[in-house]
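Below sits a lone chain in structure tokens, taken as the form predicted on its own.
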Amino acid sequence: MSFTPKSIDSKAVHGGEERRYAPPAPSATPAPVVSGIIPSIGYVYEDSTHLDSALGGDPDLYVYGRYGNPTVAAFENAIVDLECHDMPAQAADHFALATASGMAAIHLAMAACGVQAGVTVAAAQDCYGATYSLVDSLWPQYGAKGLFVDATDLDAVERMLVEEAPVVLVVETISNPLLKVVDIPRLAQLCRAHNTRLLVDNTFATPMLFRPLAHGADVVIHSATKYIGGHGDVLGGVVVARNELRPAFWDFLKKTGANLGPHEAWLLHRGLKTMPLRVERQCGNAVAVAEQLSRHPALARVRYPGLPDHPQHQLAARLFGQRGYGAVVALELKDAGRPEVFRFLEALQMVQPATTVGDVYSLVLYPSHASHRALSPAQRAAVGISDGLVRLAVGAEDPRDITADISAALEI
């Protein structure tokens, strides 16, 4: 008898563990509770027709590490379970491919969806700095046109789609670092009407808050380094899309070699199992921290989708329901520039200045000299990233300790 979990929490714990859902005939050989790591680069087939199928891209057969790996596939299958949670009958119609980093996943998605010389690629204007650089400088080096749009302005998006006809539009469910929330269902409708692929970076929301595929997105992207891994000790990315896109994705990944290794996949799969607990705690902490800091006199503004004064608060509540508003808070230090921000960062004791999010630790980052360093001052100003903006990734500590540490540092 087979069994399939119904809860997304249970899927996070058991996803990719095929042995329990379709057990073989009874055997005296015990099955390990924890799946192992298969590091082999090559595979031997006694039947050459199977080898031929493996070389041809059969996702259930393995031939060479760059073409696929069973440990990596277990992680990929677990991601499909989560991102397709709202449409379980269609999960088999979707695939995931894991990559060596989140940026490799974004680059893979853009290229496999048709970004090349002579076409236009569009992105939300306040996206992650490295994504911005892909669209602003890297793709144009290869002959594509890159442009940006305020993805929260649906009229502006529609005008851009009509006038520019981009092959893809890249957005973030919750933007980095300004924490804008975009209307994925409406963007999907607009993109579909104008033959544009909608690529959604769901890193900050995670599948625990929102699952874009069920709302019309063509591709979902994660920097798995963040909330999926969850402990700051493994680098990786992953894309999820419909099976009709798999040949293009698999071919590009096979040829470029940005694959995730089996040891990294095993760590990410392990992190996935505790993601529901971590994200729930971190989202709850973020609400408490944002509410407390919103009253601090040294802060000009606190940006957080869970606060009623956030421009997309109602949209976030509609999209995310009661699941949370994310675990990242943006702090605008009053009358601050680089020297004042550096003094704040150096005064922190428990909260750590580090260039990532999603860890169990609370971390802060200064976008102007880290994530968005590649943007010129004029570009950052146009996006809305001021010299006093600090990104706080709220961890799993007691929110009172987080708030106390930040408050003390602001007063130095």
Ligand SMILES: Cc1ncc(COP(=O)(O)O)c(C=O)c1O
The other form holds:
Amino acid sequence: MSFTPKSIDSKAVHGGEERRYAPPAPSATPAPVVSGIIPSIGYVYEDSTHLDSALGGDPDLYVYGRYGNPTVAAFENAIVDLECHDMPAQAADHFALATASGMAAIHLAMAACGVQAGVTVAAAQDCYGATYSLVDSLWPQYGAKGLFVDATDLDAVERMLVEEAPVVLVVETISNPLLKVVDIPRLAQLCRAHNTRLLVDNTFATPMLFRPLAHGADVVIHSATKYIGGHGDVLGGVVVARNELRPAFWDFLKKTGANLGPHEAWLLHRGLKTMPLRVERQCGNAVAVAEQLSRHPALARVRYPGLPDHPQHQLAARLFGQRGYGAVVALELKDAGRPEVFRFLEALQMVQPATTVGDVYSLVLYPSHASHRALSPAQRAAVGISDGLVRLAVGAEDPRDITADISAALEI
Ligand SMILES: Cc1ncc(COP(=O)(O)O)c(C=O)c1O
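Take the protein just shown as the form predicted on its own and give its structure as the form predicted in complex with the ligand.
Next comes the full complex, this chain leading.
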């Protein structure tokens, strides 16, 4: 009888490993608890029929590094286990493909779902800056029309789907940097009714808070650089979708070569094992920090889905259950522009002003000059990113230290 763990925490620890839940088969060589790194680019087959199947795309056979790699596949399998946690019987109907970065994953998902000259690609208006640029400028250079919608306004989304018939709609479960939460189940219904594929960037929520495939999303995307890796030392991305989409994704990845390397895959797979612990701790820290800072006189506003005054607090509670509200908090500095925000960034002692999120370290980023730099001031204003907005990615330190460091820097 095979054993399947009930808890997603156990799946995060064991998913994708060679030695998983069953006793090892009789063999002279013991099964390693931790699968190794297989860096080989090429593979030798005794039998050319097998080589032929491998070249034809059999996902269980390896032939060349850009076509697939066992260490990368172990990481991909572990991600499928997590994103399909609510529907274990359907996990085998899903695949994951890992990419060199989160942006490579987003680009891959858009291209493999049919974004090309002559079609329309839509995205949530307050998505990550590079995703915004893909839709706003890169795809239009190739002849596609890019447009944006307020994904929290379901009537506006439906009107856009009817009028524009985009091939894909890209949304973030929790948006970067304004931390809006979107109603994925309703968006999935709308997209399905209008033949648009729903691509969900689940980076900020992680599969620990929310798993969009079980709610009707077509593709889930992660910047694995963030909470999956968790330590700020590896860049990667991953997409997960139903097997019927695999040939298009695999073909595009094989041709464009934005693959994740085996060394990075191994590190990300290792990161995954502590993700439940880190995310739980960091979400708990974020609640404490957001509550404390919401009373700080130097802040005009603290945006955090876990605070009752957040516009989508109820929705977040419904979608994420008791698992948390994410570990990112957006701070609106009172009467602040670039000079005041720079002064704040330079005054921080423990919290690092660094351009990423999802690490065990607490980090702050100034969207106007970093993640959303490519947007014009008018575009930033239109989506609500002010010159006083700072994104705080809450780490795993003691929340009292995080709050003390931020409070002191705000007072300088
Ligand atoms: C929500 C979100 N999606 C995608 C990306 C892109 O990820 P990467 O930097 O791994 O390409 C980022 C990066 O910050 C992000 O925050």
